[in-house]
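Only one chain comes next, encoded as structure tokens, the form predicted alone.
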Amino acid sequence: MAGRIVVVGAGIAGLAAAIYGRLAGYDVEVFEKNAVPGGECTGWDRRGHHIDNCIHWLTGSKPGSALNDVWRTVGALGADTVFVPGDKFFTARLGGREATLWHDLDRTERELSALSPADKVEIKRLIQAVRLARCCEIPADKPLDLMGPIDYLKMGIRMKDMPKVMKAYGDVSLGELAERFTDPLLRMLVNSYMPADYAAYAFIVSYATMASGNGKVPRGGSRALTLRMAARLEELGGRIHLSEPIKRIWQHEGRAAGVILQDGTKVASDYVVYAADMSLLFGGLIKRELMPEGWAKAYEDRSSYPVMSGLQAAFSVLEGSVPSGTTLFACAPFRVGPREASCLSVHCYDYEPAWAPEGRAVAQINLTQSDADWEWWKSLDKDDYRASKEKAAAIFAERLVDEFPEAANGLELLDAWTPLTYERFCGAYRGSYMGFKAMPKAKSPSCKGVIEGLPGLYLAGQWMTSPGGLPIAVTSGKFAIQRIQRSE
């Protein structure tokens, strides 16, 4: 064997690191604090319904890309994987009118221009940027710090059109982009799927991913994907210890020598891959002073490096009463804590019939949350927290029925969760289910995956670079093993 690796965390990054570690010949053990693998890429059952927590689209679902190869290597995708049929990114509804971002960009441009002829020029510019952004790929062969001149040249050729997109939209927020349109519906279409302070290019790349066919949703959703990865690891001989949190990183003679479990047991290894939330590592499992400077600045500068979470509720609805997929809809204004809102997002999973009893479907409402929202939820005592969550779910139900009256037929609240839910179960920093937001004019904090001053410890996870998400998580797991091999 090449040596022994201990992986902390059985989310997507940790599972990927463990799988690539086994493929490279290492003996691998994974320690996970929860009773199930997957981290934030998971789902749960409530009263005969299934609630999916993560995948809105899976970047890298299109065969032929390096990222698709990674998903296939870790067992998340295979030759027999079935994808959910779909032809749109999402739809926005305002005042009886609606606009849709179709995968067919010509159709989108044609329909939006018909909705608002006055915005035709700006619509054309936006759709052209989406066309150009279809070339955008997340590096998946090797991390940037291990690339040579030829690797950079190849990447530049593949992504030759992205500089044009960044020149036009790199310093623009979604709120600023929305102001370029005169039609209120088009402003809502641009400005409501992601927070207004989000970088416009991130929205454009997301839409381009869907339009290129590289952002499909695998049948079965998040939990099924995670369980396929866990099965892949076990087939390769890797071991996962569930409900087994670690107490700290064991250090010996100036390097990471393994982990110490909660009961004091020491598990020795040649290398440790930490693949959980980074805020728990520094100052918790190792000294805070070891945090890379870029990350330390991001954690301290809350205005320049905000995070995003969600206040969400899942409902059982009559099948056909809520449009399939994602719909943004304007609603009567309401307030939850510091947040006043007049728009909600609902995603109907009617395309997964096994997730609900016959004739029913699961519809999940999401209200994005910020640092300020997390602070408010955190300030509540147990009773006020429960009451506030119930009140928010009641508001969501009321607004849903206002927009889609047929949803009132047997409407049932299945579950509701807040940023504190992500913090409690996943240790997520301020309840964020992504990494730091992609902000215009702000340098993305990133890390080379190693810690100066503590050899033997390697990092993986969506916090490795903004804005996080599944592609960053799975590739970072692969990259951690490549760095270990490089060190040898």
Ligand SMILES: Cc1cc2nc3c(=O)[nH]c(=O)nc-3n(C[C@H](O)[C@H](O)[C@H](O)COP(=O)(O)OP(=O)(O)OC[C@H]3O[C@@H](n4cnc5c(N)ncnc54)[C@H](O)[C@@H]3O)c2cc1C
Contents of the next structure:
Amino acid sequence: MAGRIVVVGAGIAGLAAAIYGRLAGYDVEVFEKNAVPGGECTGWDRRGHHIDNCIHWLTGSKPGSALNDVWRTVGALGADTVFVPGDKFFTARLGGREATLWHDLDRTERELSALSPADKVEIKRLIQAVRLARCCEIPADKPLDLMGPIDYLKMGIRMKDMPKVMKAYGDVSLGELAERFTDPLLRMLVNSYMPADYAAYAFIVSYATMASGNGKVPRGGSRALTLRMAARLEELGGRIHLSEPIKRIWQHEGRAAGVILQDGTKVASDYVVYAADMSLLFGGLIKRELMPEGWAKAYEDRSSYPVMSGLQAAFSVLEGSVPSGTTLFACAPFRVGPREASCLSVHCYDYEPAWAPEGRAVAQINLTQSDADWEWWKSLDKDDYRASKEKAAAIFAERLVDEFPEAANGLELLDAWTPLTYERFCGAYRGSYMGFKAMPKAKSPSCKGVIEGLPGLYLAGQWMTSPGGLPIAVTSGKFAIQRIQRSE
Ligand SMILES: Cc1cc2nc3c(=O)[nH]c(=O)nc-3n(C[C@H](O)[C@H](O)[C@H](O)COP(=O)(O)OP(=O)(O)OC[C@H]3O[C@@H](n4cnc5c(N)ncnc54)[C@H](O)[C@@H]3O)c2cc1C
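Switching forms now, from the form predicted alone to the form predicted in complex with the ligand, please provide the structure.
In what comes next, the whole complex appears, and the chain from above leads the way.
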């Protein structure tokens, strides 16, 4: 046996680290605070319906890339995985008109140009950038800091068109990109899916991922994917302890020697892979002073390194009353805490018939949340919090019915949740379900997965590289094991 690894957190990063650890011959034990594995990549049931919390697109779904190999190795995807059929990223609706970002880029360009001939040049430029961005790949073979000159050369060749995208859009926010269009519908199309301060290139890369068929959603959604990974780990002989939060990283003779559980039990190991939220790690599991400088700066400078969360509500709707997939729609203005909004995003899961009783479907509304929103929710007492959540869900229901009147037929609120839910459930920093936002002019903080001054501790998870998400989480788990092997 190569040695013993304790993994903290059974989200995607922790499960991936544990699986790669087992494959490398280590004895592996995972400690997870929740009663279910998956972290943010999960789903739950309410009154005969299933609510999916995560996957809108799974980067790496297409065979032939190193990232796809990773998803297959961890059991998230297999030979028998069926993907949800789909031909669009999302649709925006404003004033009786609609515009769609189709996977077929020629179709998108044609339709958007017909909708707004005055924006033809800008549309062409944007769609061309999306075409070029299809070459973008998340490094999944090994981490950047373990790559040699040949690896960099190969990556440069594969991603040869990305510098052109970055030159054109690297310094532009989505809000600024929207200003280049004259048609308000097109402005809404580029500016409302992600926050306006988000880097335009991140949106372009996301669309390119979908357009190249590399961002499909596996059937069964987030919870099923996570459970496949957990089953794969158990099949390989790894152990997951659920409802077992760790209290501290155990340090002995200057290195991480294991973890300390809530009841004080010490679990010894040769290595610890920490795959839970980084603010928790430096907020008491180890000393704050050990935080790498880039992160310390980001946590202190809240305006330059914002995070993103969501205020969400899931409804049971009449099947066919809300369009399938994601639709953004303009609505009568409303306010929740500090946020004024006049547009909502709804995702209808009618393509998963098992997730609702016959004739019904689940439709989920998500209103993006920022640091300021989190601060507001946090300031409320228990009663105000509950009342504000209920009020927000009632507004969502009203706006949904204004836009899709047939949805009124038996409309039922299944659940509503806020940034504080993510904080409670996963310990997510300010409820963030990604890493620090990708900002156009700020250098994103990233981490090499180790902590100077604390050997034996390896880090994984969505915070390792902005803007986070599933591919960063899964590869960071693999990379943690590669780093351990390298250290030996
Ligand atoms: C609404 C929504 C939509 C999303 N859509 C997408 C998408 O379409 N595509 C995409 O790529 N990404 C998406 N994401 C992001 C993605 O879900 C996350 O980036 C990813 O799941 C994070 O994984 P992780 O393992 O890094 O962290 P987490 O999922 O946070 O896992 C950390 C785990 O550590 C556990 N933990 C915390 N404290 C302790 C402790 N003291 N002891 C033991 N365990 C502990 C937590 O309970 C948790 O299970 C979405 C997220 C949300 C919420």
